[in-house]
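First comes one chain, alone, set out as structure tokens in the form predicted alone.
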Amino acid sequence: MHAKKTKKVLVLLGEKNISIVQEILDVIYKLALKYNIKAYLVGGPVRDFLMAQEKNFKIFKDLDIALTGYYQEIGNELASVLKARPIFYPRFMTMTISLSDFRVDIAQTRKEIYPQPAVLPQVFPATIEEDLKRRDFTINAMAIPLTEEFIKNTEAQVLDPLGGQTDIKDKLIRILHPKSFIDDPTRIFRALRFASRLGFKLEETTAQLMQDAIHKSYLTLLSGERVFYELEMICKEKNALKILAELQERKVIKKLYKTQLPQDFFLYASKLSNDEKLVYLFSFFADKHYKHYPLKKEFILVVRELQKSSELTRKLKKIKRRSTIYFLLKPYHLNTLNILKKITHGSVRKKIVNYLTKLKDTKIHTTGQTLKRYNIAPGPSYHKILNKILAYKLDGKIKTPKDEERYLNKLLGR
């Protein structure tokens, strides 16, 4: 069955076909089979499923299977079959299969008992109906059995114990529990996302437990990595302004990092691309608050030099000559020019794309070897000489080799 399935999913990936759900899900229920136990789909794609116009499996970007039973068996086993490398974590009974711009997530049924708010939970095996208790939300708290009538004809019985599609229906993002925003603050941050990405709006008890764990900073509690993911997350979404608005209007943004988002954030990061807006949304944080997230060198040199842009800037007005734009511009991060030119204006921003598309790619011919010949001793002067040159080339002073030549005479001397 494997080298034939194998086969097939892979032609189906390579064409983005809309079967290539259907195949690994027929795989997956036939390895369920196999090893005598449920498997379900479970979480966002049975709410996207639900709430798509046309029920077919084109809408699944992902998938999220739930298994009662050897999922660390069948997740290799599929990982096989789709040629893939599967990623496990034990600690949380999960474990990953991303197939470029698709992933399979495979998890045991499971139920949760959080030791102490804002920490990650202790997981044990437990039954489909416990697994859906534990979720955040109503509407990610439903599982469709996979069996041969729902892949083959998207034929689906729906478990949904805790209202999942009434509140679909009512356009509702609505908790498990009174404690679900202690136990986890970061749901704050998905409910939010969920609510604008779906057009929805909160349930009222919802809405005011979220608003009592922000207001006893329940989200300072959280590790760094797990609010930078969520700001990532809400960074790539559609309304990601509309969702950063409303978590400035909330006080989160208060409460993680001391200070608010001045009105001009918004106009700016309208500009940018998503990775661009989180970098841009950290330059106005202070170091001492996100010192401990994982971010990336690149990263953090980037929110630096965004911090001191105005000097930059002010700096920029007062100059004409374009070697000395060069010069200022040179020592900058591609990225940081990058996000500049967007939300800059006027005369800063026409220097900052002449330097990006024209200035930054000039070379000169002379070289160090060149110098070399020219008997003089390897050292600092090589970097300064060879700098008057290019200057010199960028400012039009100099056009040829001939004339870098007659020019470098002239600095020696000769």
Second form
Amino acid sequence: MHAKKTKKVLVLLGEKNISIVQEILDVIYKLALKYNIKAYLVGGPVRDFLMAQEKNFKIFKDLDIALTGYYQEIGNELASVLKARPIFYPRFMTMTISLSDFRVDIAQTRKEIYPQPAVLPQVFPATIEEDLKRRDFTINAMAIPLTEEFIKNTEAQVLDPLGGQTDIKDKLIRILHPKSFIDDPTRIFRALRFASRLGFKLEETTAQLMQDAIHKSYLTLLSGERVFYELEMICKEKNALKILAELQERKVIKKLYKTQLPQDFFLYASKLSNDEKLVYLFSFFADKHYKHYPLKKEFILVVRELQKSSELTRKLKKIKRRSTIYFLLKPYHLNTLNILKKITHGSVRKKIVNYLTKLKDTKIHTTGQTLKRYNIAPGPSYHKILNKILAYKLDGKIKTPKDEERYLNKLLGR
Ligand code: CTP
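Complement to the form predicted alone: the form predicted together with cytidine-5'-triphosphate (CTP):
Everything in the complex follows now, all chains and molecules, and the chain you saw is the first one.
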């Protein structure tokens, strides 16, 4: 790509403008010619392209590219054109280039062998046909060869050896072989996620095999990281709660967490953001079922606080004084309080909102330095005195720095 064109790509980065997608495809196409290999658009983008009313490049959320060779060399060259840092996953023969709100995944066409159920597969270079056969559902198992006609005019010759287009027409999610859910039980989550997002049904045998895999507990063989990722993806969907309700109905929640979500979970969760839904969901699960998950400390903290929140709301109901509310809520993580604000009501809610919007930012002028000037020996008494002044201010008993000084003198008996 010559300098002028490179500049154009960079100017458009992040805007997910049609022309940047088109240009990225064009760069990959030309690199494929240079290395004398074949390049294909595969997976989700092909599905979304075929389902789109208007066939243009704007519909691509990400690009998923399969190459019959040289994925590292081509990945590196593309990354340098895009001035982005590539991340390689040699074990899976894939690489990723992340732009501000767009991702290009590049992979060697490959086949997979699952040494045991639910573990990540071993991968070997293979043809595009074999690559399509290893995938999850027919609708995700199609490829569009990168050609000039496609890049210029979006005229696609679709490689569809497994009947993806028919299943799109019939609105069906269909696995490619009977062991699919056993090899990779994350496909149980994926099937429900795509069905809900696209308004598709599970094809009959697929639905039976899915229930069978759930019943035989294959899900419990998955690593915590993979289960968590799937739940995270589900919470990002528009229909997240419908999918979670399906997981409950199909006994996925029961298998993994030995519990049932209460009906009001769905009511309250509907008021929360995606991230909040996920953490709220986990607050219904006993720690022992996810203690092996690689979760962030903050996430676990918020879950624990939510688990104990009925005690907090009981206390909140009883108190009135602003300083008491302040010191009760102060130890809590803001994410916890933001969730509680949305799922409580009445006076409890009002108090949390008041804390979040006003009380928590209350500042006093008196500092440790002030106390030093008063010749008070540094120690735990500092904290006590400062909190007393803050409490007085919160309760409206003092307002100005002068008031603080007067109160401090009174406290010290001077
Ligand atoms: N895939 C698979 N089995 C999985 C995960 C992924 O076969 N467990 C294949 C599918 O062909 C899928 C592709 O890898 O289309 C890319 O995976 P991913 O990015 O997760 O799915 P998308 O179809 O792109 O979904 P989305 O629209 O949510 O990005």
